[in-house]
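Shown next as structure tokens: one chain only, the form predicted on its own.
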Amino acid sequence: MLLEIDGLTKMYKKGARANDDISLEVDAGQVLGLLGHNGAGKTTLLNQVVGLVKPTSGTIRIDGRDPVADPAMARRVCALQPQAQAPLTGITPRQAIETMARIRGASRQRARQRTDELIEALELAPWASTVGEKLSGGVQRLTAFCMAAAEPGRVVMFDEPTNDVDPVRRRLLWEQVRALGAAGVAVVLVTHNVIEAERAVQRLVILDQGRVVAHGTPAELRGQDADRLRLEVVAADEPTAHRLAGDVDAVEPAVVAGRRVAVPIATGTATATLAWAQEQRDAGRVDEFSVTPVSLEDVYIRLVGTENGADATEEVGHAALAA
């Protein structure tokens, strides 16, 4: 296994846990992904596996070495594309990107050719020589991912890597992620994006209040809710909503966020729960409607429970409003 984290555990002060307990395994050619909440340790996790961080117990072993005694090693066998923006002032995309691949060990046409490549397929032409200053968000949001996986070593790690991005590049971006997982290297990447990421990673760890709470393929982290469907309802206002959440026969609590309400069901109610829906939207109380298949955005929340997966709530609101 490439990449191995057991048992860690980062405390700081006042005996706050960051992580606690972690263990779980990443091998070459693999895309494992980071979910949970903010707050739930995941940049602490892996700024620890760059060796930026020290852990307070455990052990993490990258290619059988251990990166806390060997900071240096863990920065030349891993790339970081962290949360926060790359400072890329007085610098265009292209220098940015070329640079860093040079840094981390790429020969000079290496890096170009590189270069050349994640701009062409993330369709950054039109900017690649404008200073980062003049750049939007979502430009200098993938430019950062470009410069960590332009020579991603044998470990790379995205935090949020698609914030600002806009849906078309989006697209391009999970493909660029599954290319550096075909070619061997092992990724892991954190996202609030469940959705996306289920597209794009073999293997998912979700996280709450630092502990894993579950893992596995996304088909076993359905699980149960294989054979479940999703009621989504656009509530006339938010007053109905929470009533409506209580009148449908549901296997499990609904999640209302606003007017928008996510209920689980049965595959076999599904006849009769549509039929109370058009009646509902009959009668004025509800402008929309749908069933889908149970995602794994669902589940997340399940696991995390409503308030600590605010951000996954708000992604179901979002696909109920596009129903």
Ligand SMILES: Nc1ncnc2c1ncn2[C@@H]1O[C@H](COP(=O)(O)OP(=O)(O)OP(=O)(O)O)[C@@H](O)[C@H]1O
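Residue numbers count along the first chain shown, from 1. Think of the rigid core as the biggest set of C-alphas that the two forms share within 1.5 Å after superposition. Keep in mind the model is a prediction, meaning the values are calculated, not measured. What changes on going to the form predicted together with the ligand:
In a rigid-core overlay of the protein, residue 277 has its C-alpha displaced by at least 2 Å between these two forms.
Comparing the forms between these two forms, the C-alpha position of residue 291 differs by 2 angstroms or more, with the core used for superposition. Annotation for residue 267: C-alpha shift of 2 angstroms or more between these two forms, rigid core superposed.
Let's compare: the form predicted on its own is above, so bring in the form predicted together with the ligand.
The text that comes after this line covers the one chain and nothing more.
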């Protein structure tokens, strides 16, 4: 294993447990997604790996070596895109990416080549020679991504690289994350973009209040949800919504929020349910409906819960879906 973390606990002075007994592994060529609410301890975890924060207990091994004892080694081996916006005042994306690649050890030629590649891949060419203070937030974020990705070392870690980035470029960015994995780099990716992350990662770790609450491939995390679909209906009005919620052949109770109804259904009953929904629409009781696979976001929310334990939805039936 290239990156091994075992029993890692971090307590800040006068603070809570930011990391609580975290264990995980990332091998060369793997992309690991790290999910969790604000304050779950994701940034703290990355900072310990690069030797910027000292663990309270537990061990970290990067290719068998200890970043706590040798932080200079950790900084050489790991590239990090910090969560903060990159300081680009007075400097253009091209200069920033190329110089950072050189600082990280790339030869002049390789630095230039990687810079060209990334600028093209992320469609940054129109801004490649604009100084930082004139760049939009999203372009700054993408530049910071490239600064870490240009010469990634053996482990590269991105802390929320898609913040502020438009949907088209987010796709291009996920593409580059996958490419880094394919090139044999161990990638750790912190993101709040749960649904999109699925396209780029092999495994996911979900943190909650410093603890690992789930760990596995997206399919494993879905578990029983893998053979379920989610029916969403927008009813004509609220009473109709409640009435319809009881009519569906569901595997778990429906969640009603205003005119919206969300129901998990078994894959086997999908055809019948679709026909039913079409009938309801023809009868004017339903404005729109859709059937989608249960998203990772649903799984995530079920595991981690909402911040204050409840949201604006109203349960119909026995148990709560978003417990």
